[in-house]
Amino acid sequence: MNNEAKSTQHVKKAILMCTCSFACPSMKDINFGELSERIRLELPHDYMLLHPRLCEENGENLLADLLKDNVLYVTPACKEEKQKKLLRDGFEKAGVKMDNNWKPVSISFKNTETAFNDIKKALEEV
């Protein structure tokens, strides 16, 4: 999709939230049902998902089947920079590029308010 095909559009926007398993002691202050929840009343956005691995097999088939070009998805996860390694190849097998349609917001060692804020920033800056 060119540039001036993408501003006559509305392009979506979407979470694609990684838990990391629930498990990860990094996210262990946050309460993914509180901030699932808090997310989808108050921010704008188009739908949401919540993962256990996205950057799993099956994580990564899942955004082969869901990615498209014309949405921006927004991943709250682990840092940006293990996000981008370990979500590239699930981009990748959906054929859409990362630079385009991507904006990871890390979540690692935060509790639900900063979480929360953070993926609202993110959202506001797109």
Given for the second form:
Amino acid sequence: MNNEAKSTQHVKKAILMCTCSFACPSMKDINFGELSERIRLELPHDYMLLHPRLCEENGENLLADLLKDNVLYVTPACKEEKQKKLLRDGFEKAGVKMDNNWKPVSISFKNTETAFNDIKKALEEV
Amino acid sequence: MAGRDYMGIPREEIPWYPTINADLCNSCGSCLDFCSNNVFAQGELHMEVANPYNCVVGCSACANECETGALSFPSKEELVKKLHELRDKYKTTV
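Based on the form predicted on its own presented above, generate the structure block for the form predicted in complex with the partner chain.
And the full complex, kicking off with our chain again.
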């Protein structure tokens, strides 16, 4: 995130978790039910959603309707560099700049505990 | 990664994975770099699908990374039809 982003006054923090159809081998060690419930109970954020595939049309349509300028979106999903490509269209459709409003977290090849801790760290950094 | 299920259906029963058009593939390796699941491997003449059932069912994101358009997948309609057949076979509730 750049300096401009850090200076942006975000009203809310939202977590948009992409589960890759609950079928990605790289996420086989994550229990998404447990992870999302632990996040909901333990981490400071305003709201969270899980979507099976934010990078495809269904997910992009959601992002187009959902994203707002005054919210910072933390996205636990695949590798950060992949997310940048795969979520770009959704942010563009919404007219929201990724540089200002987006913090990716890779949960690829993580288990539930390490994914939780990485999401916690990301929330603390923003 | 064998032995995984998708909606209660053994993954190996679901014919969802990329097909490489060897005439179009220039062996750039972008698919290999992009996919985290070791679906692709660098072959002698062109890229190869080394682990087809590591491919996430319904995912075709790697095709967008291929500049020559060498990667293709079944259509979504074909996938849904096949999943219906397999659902009946395995009597899953999804």
